[in-house]
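Take a look at this single chain in structure tokens; it is the form predicted on its own.
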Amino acid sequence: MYRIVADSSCDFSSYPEIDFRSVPLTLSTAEREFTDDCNLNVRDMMDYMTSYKGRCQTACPSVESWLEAFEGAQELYVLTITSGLSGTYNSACLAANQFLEDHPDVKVRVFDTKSTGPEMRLLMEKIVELKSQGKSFTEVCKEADAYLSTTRLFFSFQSLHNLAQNGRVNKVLASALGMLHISILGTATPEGVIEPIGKSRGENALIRSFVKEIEKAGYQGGKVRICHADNEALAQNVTSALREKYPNLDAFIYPAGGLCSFYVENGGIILGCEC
């Protein structure tokens, strides 16, 4: 009776066992564009976005397309890229107020993560098991508020071009890092904005500073998810830094969809964790 609903950022196109959908965003050059959906090949956009020049945009789901998957549910939760980077949630919610005037008995909620990948990934297997708990729509919405609060995420970034590209970075300093071969770690901000919080010259000076910030944010071996873009060997050396200090560790690492490998570029890594 319920559907789970989120846009591309999110980094997959199917859900094992329950009712999904995911809306996809675009990204575009005055040459091209591509559809963030499972038909994406994700290693031939980056290659190309490597190589080109000029801008490269990203552009939120449409109003009609959150529509057409919202259709024929009964109960629906929502979750959307970070308000903070994007027009997604708004988008989003024009949807669920048009589609509730036309199916007032269903139940909606949008959620604004003021995150991205592995943290929304993170909150759908959260909304996944209390709705196998029976929880109620009204139950289900406050704790996964709740879980939300309790979850950060951090980047690993080689490169800050496309950041800076579309004004969320700073060009000078990202092309200073770029000639400079520095790895940055970031977070995500309680307003949903990417926050630089240090940075590394070689990986294992970077998996060191992974594992001080996470902590430093009160993780203490809770749910890890990675995704990467092309560099699963960063993903799973974090993993194994991570699984030294918690045996038990519940980690998953999967490749970047194609708007999250656009943002962390190739060789950068997005880490969601529960603290």
Second form
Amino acid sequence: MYRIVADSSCDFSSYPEIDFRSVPLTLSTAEREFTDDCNLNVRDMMDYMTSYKGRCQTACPSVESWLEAFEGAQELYVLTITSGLSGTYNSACLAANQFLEDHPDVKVRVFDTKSTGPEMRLLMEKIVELKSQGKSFTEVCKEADAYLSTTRLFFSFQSLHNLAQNGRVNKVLASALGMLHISILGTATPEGVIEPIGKSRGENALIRSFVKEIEKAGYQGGKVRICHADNEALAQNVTSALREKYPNLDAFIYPAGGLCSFYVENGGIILGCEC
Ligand code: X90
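The structure above corresponds to the form predicted on its own; please provide the structure of the form predicted in complex with heptadecanoic acid.
So here's everything in the complex, that chain up top.
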């Protein structure tokens, strides 16, 4: 038996038919704290954050919360949001080392996905697939690493306010946005930071740039996973544009969890794909 543990930026708090645990990040203002778990009402949190005039911060999971999620497992695959933007990978490694001291026979691998959301989702699905083929811990680690180097993450924002406020993108870049109907398309670099690719005016132009950039990255009809911050229509429209070219497209659209919603902001979508 194996267990997959991922931080809550993966957008899921359960995964059918496997032993899965999600470890929440937290979001807070001076007045309130939100835990990004299955009890969080993302829409209420987003409404509150939008109306709140002060600063909103996020924090990575504590070592203790990882340890709690590891308890009882024999073979652990731990997936984290990029170490380029969060201390989550670091806290997961600290927890893994501590867990191994107390349980020397347990197998643990922590993956720094250099990404988040839908690309983490793709990796989770890959690990499940490899385990269902009866692969050993070592084989899974090796093949999962190879897989991760073939997947990519793209996203669109209508506002970079929360990323800029938390020092995760340049403030100059953020202030260039905020104009009506302008979206920024970005990607995760191999180092796991945000790289803006370009601006689009209007949804049709944005959809065209999504398709163009994904294909430029080598996309040839592989799996696509998209999470959206209250914008299922955009996710559907990007999927339809891809399906015109790739009729057998394997796509899955779902609402973003608290962490991804907060940073991609209302209207944004995050797309992970096999390239
Ligand atoms: O540790 C913490 O407090 C969490 C900080 C996370 C900061 C960034 C989250 C971004 C989530 C935005 C689009 C995708 C980013 C690509 C990653 C390289 C969503």
